[in-house]
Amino acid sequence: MNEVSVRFAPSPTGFLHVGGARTALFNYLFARHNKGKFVLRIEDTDQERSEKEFLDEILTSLKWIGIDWDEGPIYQSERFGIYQEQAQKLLSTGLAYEEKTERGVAIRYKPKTESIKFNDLIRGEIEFKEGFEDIVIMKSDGTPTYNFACVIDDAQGGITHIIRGEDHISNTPKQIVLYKALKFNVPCFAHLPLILGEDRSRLSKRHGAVALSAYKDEGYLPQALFNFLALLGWSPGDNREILTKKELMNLFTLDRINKSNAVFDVEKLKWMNKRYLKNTSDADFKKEVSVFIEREGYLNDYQALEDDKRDDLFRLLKPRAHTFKEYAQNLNYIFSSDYPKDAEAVKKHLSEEKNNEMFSALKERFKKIEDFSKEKIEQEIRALAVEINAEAKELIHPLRVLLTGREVSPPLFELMEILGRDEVLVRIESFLT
């Protein structure tokens, strides 16, 4: 059997989305597992709808999540000449004709079959049985048609596995047909299940992120995007979720992929991402994240905290962060005094009347505290909770959607020590005006 090589070819029409991340992923992994080849190609034919945006995008997204390539990038835009010269061919020998249209001449080949056949690697045996009309192998504006142009390409670059979405399987016989025609080797093709939302539905922007590039927006880390997206469709068949680049390489076979639909589980991926943010050193989690700081604006006050307090910060809020931007957010609450609330937390925690007059007493015990120190401020809550017969937890929940907005925080006492005593004061003022 020839070197294994497979192709991976989007087109710079749009960015560079999880779906077609994954294509070139699994195409990526079969390649190293096999020792082979991996080719990038740029289907630029349409020349309107292409922008070097989009290419950007895509090249920057792939060398960004991990994936390299051995061959390319080979645009279709510089091979016009050869699809022409392939064309003609099947107009001497009789195979295809012109066609006068209002725009031009294009050109049609002539199936001389109408059933087609063929072997997935995935989904196993398809058969087309109707046979399909003539095929437009170049268009009247004198460029090729997407099926002519990738079946010489794929032909002349020594593409043995085609590994693609199921969305193409209707243009695989007429692709068979054209490798026929022009004395082609026929590849194996093997196609890729869909990426549903987790309502079973297509997988769309209504879904969130689906851009690659958005993803590494929202912080997060592109080997834990990897790690996930090859388990989209694909199982190592030990229940292992956490992979590393070389192990993936190491067991990826097709006959692993899953002939259903996969569900792109965004609390899956968080979850994903915090167990290799967690694993991340804490120099390099600093230096990224950074990044994400200064986009929220807070960056200076950051900076400004005292060491020991940043660093206790630091420790509070890694384990806890699921993204990059996620850290950066809860950032929030302790240098903004316009932090969001959530409003079930506000009003299961801060709208009984008993929370003015606790709020009041813990005011005036904290005025009092010279070391406002987690040991302190614990001290001094547990202390008014027993003069009320109350829980600590009474007091501790409504104080924490006070001063964080939110009813999940880092421990309490902890951030108030962050904080300070007059920020603190500050806030339970406020809610007291």
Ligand code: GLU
Second form
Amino acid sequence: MNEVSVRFAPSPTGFLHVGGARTALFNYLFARHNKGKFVLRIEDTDQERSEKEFLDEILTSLKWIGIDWDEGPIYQSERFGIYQEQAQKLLSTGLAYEEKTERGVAIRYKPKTESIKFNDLIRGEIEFKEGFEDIVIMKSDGTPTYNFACVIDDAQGGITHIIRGEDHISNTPKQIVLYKALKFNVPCFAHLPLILGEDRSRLSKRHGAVALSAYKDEGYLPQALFNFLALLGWSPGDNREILTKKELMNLFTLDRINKSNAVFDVEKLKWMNKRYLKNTSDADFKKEVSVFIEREGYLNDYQALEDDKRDDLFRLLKPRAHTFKEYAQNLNYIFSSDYPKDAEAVKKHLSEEKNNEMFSALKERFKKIEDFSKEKIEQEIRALAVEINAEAKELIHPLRVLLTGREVSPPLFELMEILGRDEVLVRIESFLT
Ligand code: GLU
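How about the form predicted in complex with this ligand, since we already have the form predicted on its own?
Below is the whole assembly, all chains and molecules, this chain first.
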């Protein structure tokens, strides 16, 4: 049997989106699983719409997520002569004909068939009984159409399996016609299910970020995305969800690809990313997160913290972070006096009259503590609770909302120790006045 050979063939007319990344990933895993070859081809025949910026972004995104290719990039724009040559061949056999248009001469191929059947490795047998009008193979500007160039490159490149999105399924019968016309072997086809947003419509910008690079900017780890995308339409056959690249390569087979569409569940991605972040070494985490802290504008303050306070903060925030960006944004209530306040939390916990008295009393107690440590802070809060005959949580919840702007935060006493007495008193004071 031939060595397995697959390719990913993006057009540099836009950023690499998660759907494209998933296609690349499945091809890559399939190649690695079968010890075959993974080729990267750039379909840049439309030179007006192809842009260097998009090309660079696609290559960077692929490398970022951990997909490397064995061959390429092969640029279609460097192969125009080959497409011309193949078109001439079809013309000379009389199977294709020239068509004069306003802009020049196009070339069409006239299929001799009325139906095409093929066995899709995911969807099973598919038959097309229409759509066999004459196929444009060369446009009047002398460039090949997608279907023509694609067939020639796949055939000449010895591609054995075409794994691509379901949106290309209607191109497949035309391509099979062209394989046969050019006397090439027809490869196997596997069309991947669509990726849907949570409302079950096709994933698009409306659903949020679709460019892979946006996930990098949001502070996701490439390993987490790799794992997440691998499970978009494929599963290992058991309940495992956290799988390393190695495990995925070992397990990946086409028969485990679902026929039904996959749903892009951002909450799941966040959960997964949190798991990966937890397992990141402290050193790596610190290195990566500093870019995000800088973007939020807290890097100077962060670095100016005493070492042990910064370490405490790190210890509190790292295991709770879903993304690097979230980690950095959670510094807002540490370093900024006008941190956002969750309106609902404020309404629920800070709107009662009796809070004023409680905060005044706390303030006095905090002033008198000798060292403002988490143990002492807790002691004072509990002592006051007993004194006013309240439960400790009746003090802690409002205090948390006051100091962090939110209902959920890392352990409050530890945060307060990091904030320091002066800052805590300032915040209580400003609430009271
Ligand atoms: N350039 C095409 C695309 O980006 C490739 C389709 C294919 O894989 O055949 O959709």
